[in-house]
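Here we start with a single chain on its own, the form predicted alone, put down as structure tokens.
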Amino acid sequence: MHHASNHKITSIEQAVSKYVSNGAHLSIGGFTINRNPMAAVHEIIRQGIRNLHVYAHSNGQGLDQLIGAGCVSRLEIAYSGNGRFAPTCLCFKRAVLERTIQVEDYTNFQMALRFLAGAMGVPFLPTYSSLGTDIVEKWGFPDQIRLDEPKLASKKLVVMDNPFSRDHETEKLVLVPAIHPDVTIIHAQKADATGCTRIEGLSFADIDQAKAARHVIVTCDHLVSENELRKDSGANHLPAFCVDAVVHIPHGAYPTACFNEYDYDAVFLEQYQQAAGNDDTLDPFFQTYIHSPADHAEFVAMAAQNRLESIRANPVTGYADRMKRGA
């Protein structure tokens, strides 16, 4: 049986150039220093893509590098941090303080709901989250941007009375708008040539981020047969029809962790933290680790040196149990 028309395998260069353009609305998967699509992030930086409007739940390394490289102009986000390496990501923090990017701030739960609304195809979802906080009061985007940019919601959020309240009750709800990225990029442990995707361990907001998007790029550590993913089909997260491009990149989330495959590289993340403090050190760092290597495999070999064995995941626990995690 031939399914040639179903095959979506491509290179990271081709996937990024086809689906990520200047000014695109982009969402990337992962959570802080877990399962960021780092190979794709590096490729976006290499291609010099600019003016991205990024949606992130709680992204760390990937988002911070995009901001540090000057790729991002607007951001809708709950949180950006790298655990103990940077409780608030450094390039993100600097860009917010210096107002070089515009930021709209939501709660973690609100961002999850916004992606869910996009995945469901409804225009908004209601929540109690953020009532009584400045998230409701402080808006990041000027009204004019909302008017000029048809892809943006007309309002950050809406506080309204619960329409089901009895007459003697008044109860407030917050409505948060759906997100529909032009493209979502996630990294998964396994995918097949048709785009069927399996994430092991916590999936974070990745699945709704993918289902909400017009186009989806999946990078994967293992390109497996369709039959392998059919064996336990309930463990799959994205059906083939949701995915546009599949890119096989071992260690594609490195230096962030990928459950059951490899842990985060503490030594390299420390190096990044030192470099990210200012542009004078960040630019040469990017030159060395993003622009110079021929491909992701060369970057990993250069960055991890002889540490790949020490960050390899223990098959029983799913993470590296020989790694020193303290400060």
Given for the second form:
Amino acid sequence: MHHASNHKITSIEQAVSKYVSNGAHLSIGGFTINRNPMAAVHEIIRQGIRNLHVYAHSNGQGLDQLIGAGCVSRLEIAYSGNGRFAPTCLCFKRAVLERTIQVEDYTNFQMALRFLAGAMGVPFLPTYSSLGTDIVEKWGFPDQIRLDEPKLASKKLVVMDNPFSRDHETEKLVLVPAIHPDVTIIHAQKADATGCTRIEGLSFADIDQAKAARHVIVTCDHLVSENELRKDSGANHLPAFCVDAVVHIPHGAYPTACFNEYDYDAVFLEQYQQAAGNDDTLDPFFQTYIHSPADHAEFVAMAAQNRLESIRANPVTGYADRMKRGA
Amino acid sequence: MHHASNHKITSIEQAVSKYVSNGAHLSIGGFTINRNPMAAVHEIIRQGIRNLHVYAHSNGQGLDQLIGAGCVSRLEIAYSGNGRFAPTCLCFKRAVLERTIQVEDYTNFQMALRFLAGAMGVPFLPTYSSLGTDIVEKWGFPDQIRLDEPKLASKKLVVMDNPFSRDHETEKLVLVPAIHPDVTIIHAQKADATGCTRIEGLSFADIDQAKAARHVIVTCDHLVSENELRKDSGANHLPAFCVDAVVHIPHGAYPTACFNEYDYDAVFLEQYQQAAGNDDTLDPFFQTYIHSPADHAEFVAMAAQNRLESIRANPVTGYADRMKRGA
Amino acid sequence: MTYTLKEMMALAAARQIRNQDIVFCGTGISMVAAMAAKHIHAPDATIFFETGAIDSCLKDLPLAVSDPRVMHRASMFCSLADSFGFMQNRKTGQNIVGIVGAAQIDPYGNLNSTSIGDYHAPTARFPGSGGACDVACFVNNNIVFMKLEKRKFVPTLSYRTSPGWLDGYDSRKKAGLPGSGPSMVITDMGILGFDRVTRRMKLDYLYEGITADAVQERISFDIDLSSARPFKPPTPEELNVLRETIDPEKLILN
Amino acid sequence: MTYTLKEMMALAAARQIRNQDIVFCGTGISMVAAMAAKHIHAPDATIFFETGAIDSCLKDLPLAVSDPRVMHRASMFCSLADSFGFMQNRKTGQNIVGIVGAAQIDPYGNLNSTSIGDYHAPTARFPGSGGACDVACFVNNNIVFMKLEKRKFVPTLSYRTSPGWLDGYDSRKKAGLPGSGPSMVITDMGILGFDRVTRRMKLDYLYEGITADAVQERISFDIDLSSARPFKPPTPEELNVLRETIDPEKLILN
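Return one more block: the form predicted in complex with the partner chain, after the form predicted alone shown previously.
Then the entire complex follows, led off by the chain already shown.
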């Protein structure tokens, strides 16, 4: 048990201002409409952070808002859809077509492996995925960016012959490079003051994203005692020594879902889609929902209106199984 | 939920006779004195299986008994100690010095990575471990064995230059080859009839050992309903489709420990050490404890004598925290 | 009994799923297909999401593969890396049926879900691979879902996101890919297959009331129509499962 | 207050552990050292086992790294692969203090825990690396525990299981190893260090009542004795923690 580690508890303002600087290499946890660290995303937007280099698998809602707010200049990504809410995320699509961001495409497994390589401390991991495709052939970043930016992998990927093959016909493998974000931000259901973190439901790639990063911010719905987490060691996902900052933010993943806590807010996600198509509608949307509220609690109250009760998770199913989602 | 999958439940006799043939490539779960699948080990010894090729990290008690009974002819291993009970396992040591088994040495991480590579379906994984050592330089198996046995990796390991290095001074990496055992046998606290498996406490490398194998036998202290395991999906470790046979054997890991169920039996483990030093004492020991008992329950009753109550796990700590372990 | 072509597509996919299959589900109609199969004829099929939910017991239709509904009474949760590991692993991968969509497909079943035009200055941008390229590389039975449209069935892709049969014949094997190319393309008018030798797309089945010529008209390259045969229309029982049990809110089958 | 050399060894190691360290524990005396450090001066140190128990709250002395006692109120459990990943990862690896033993050590702190004689026909066999080679490759502060004996401190190893400073100077860095060579060798007579340039073993500290010559007599190669200074003997408080709290059954400190 730790005795003097409560200093990791901080505010989202301070955590973002300390660890997310202009030009930082960032990854966020969650997957499309689930467990995105939305309170942190809003704070990054509020602080006007620019030129982020983002590493994403299918990070969905949070990523699209960062792009829409002009925070992102480069992106390594596998998927930018958002389930039924966006076959292709709208801000992402606009930014690519208008060439305001530079993109390098990977697959979801490759991004997961790249975070895992970072977590394991090796420069690459091998896979058979993407052989014979343009994932291998077409590289997104100009060579100059790789030369200028030592934090980037020196190559998008490398195709090698399998050195353990017994055959004359060599098997080929794709080596994908490790990622080491400057900072990874995840949202969890529970964390304690030392940084020990528990995710309920699917953890996606959050754990490897955190282990791979130089710094880790955890936002949590519940700040619990060390004692409570240690009663079930097997249910925890990150030890204290992986985490730099712990921020207690109820509904910190809203409007995305948080298993056992709240469902996604289908109505608000749809409102975002209506606004995201162009800057004339998106700027006032961000003004109303991100810049005006005093804090995340005020944002949630404003955005969810009278729906907070209807998205509350049923403790048996872990989601709001009576929530109306149709037209 | 599955409707017609109860056919995976079988007896240990049938599971071993179906999946563990002479010359099979085998791995067993557990670590030194914890959660070895001892009932299965005893059955392999009883059935007189010979010429096993065993893949081990620090498998301890179960492995040493398989060697002592003459079941093993080749071994890839990281560690053959057994905690305070054996700085070097006695049967292993004798077999190496008498050259009745052939051994190839790796590190614990390397064996863990080799199982992980098998689980992930890639031919190798990279690590910095063992650079500059005889783990790299000295290979245990003659080349002819690798040529004759297509199930073996074609090389012990390969040292490569890091293709993502930016420097003139290349970084080197050790690529360790995947393992695909014919069969992996693990012991878990809980499994259901479909093969879904839950391990409580540390899982060691059991999960990757199972995923890497062509066939998997799970022995379990408790055979529980599918419904019970699905109430806490996050606590489970193997899905049904990874498991071929489920055998319900209370105390199936005895005399090694099983978290939340029973502790190791320090007295019996010490008796084994007293017997293992030479065949004159080991043969009668195996006769008494492995060949004579009608089943595992009879073995446990005979071996533990009046200690079964004293090794019962305290539900709060998960082990027998009042068990006397000193002289 | 009347039915929509979307319903027919979902049921055409559902009928491919056998009782022992592990079904890799994407967002949308493939989930409807997998849920329908479990309710109709394959109760033991395992529904598997790349997000790490294994053997989910879907009670309510998920709107994304990360929807908390995919976690309902799963047999276990794993990480993204682990879930794709199950596909790349030959023991489990060979039993997985993939169901994927795309923006474009070529005559050999290669898929584009990335962009159109110059990759660095595209005229259209789609979400990218996600797990689609991974599943197309690894599994032995990959099913593609596409609406028949000339701009979707094209002779050459701007970007080859997911491998099909690559350039036909044994080019896929030569590239070192572990799984097989797509087994079929389920469309809103019929089902397309691939020639066993050339691996070029051909017409296998036509839905009720659709002609082979109508299919060819919606494809920008020539396909062999000679072996087309009629596909069994939905049964009332199948339609009932879709409408009453799987998607009563018409979230996907709208 | 009298004490045994085993107690002195355990406390010498305990004193190296700082409050923010992550301590990689092997079986035996290194666990006693880590537990003692947490009770005496480093309450926030994290005890870490290769078996995957992270930040254990040890209540009873484990007899193996897989002993269920290592699981007691851990902050989390991970797999073998994950636990060594924490060491290889530079962010966490650089804060890990390793404590390992071996059968033999050479002048540059390389360790043999595999075999003596021809590897294919050895005259003595030990357990092998386990996690020792891994930790010796990865961490920045590796502490070796050895009893001083001529047959253990040898000029050349039959088998180099775990890397020390390899052949001295910058040979370790050239080999591509990420962590540092051993910082010290804690023995039953004193503490040996390594020259900052040559990386050859030298005598740093002598326990109470031990002479430098007595140390040299138990080492089969010459070491520099010139900078040896006395090491502070155990305090009554330290001994009390060892005897009353950590190992009252004398399971390790016997």
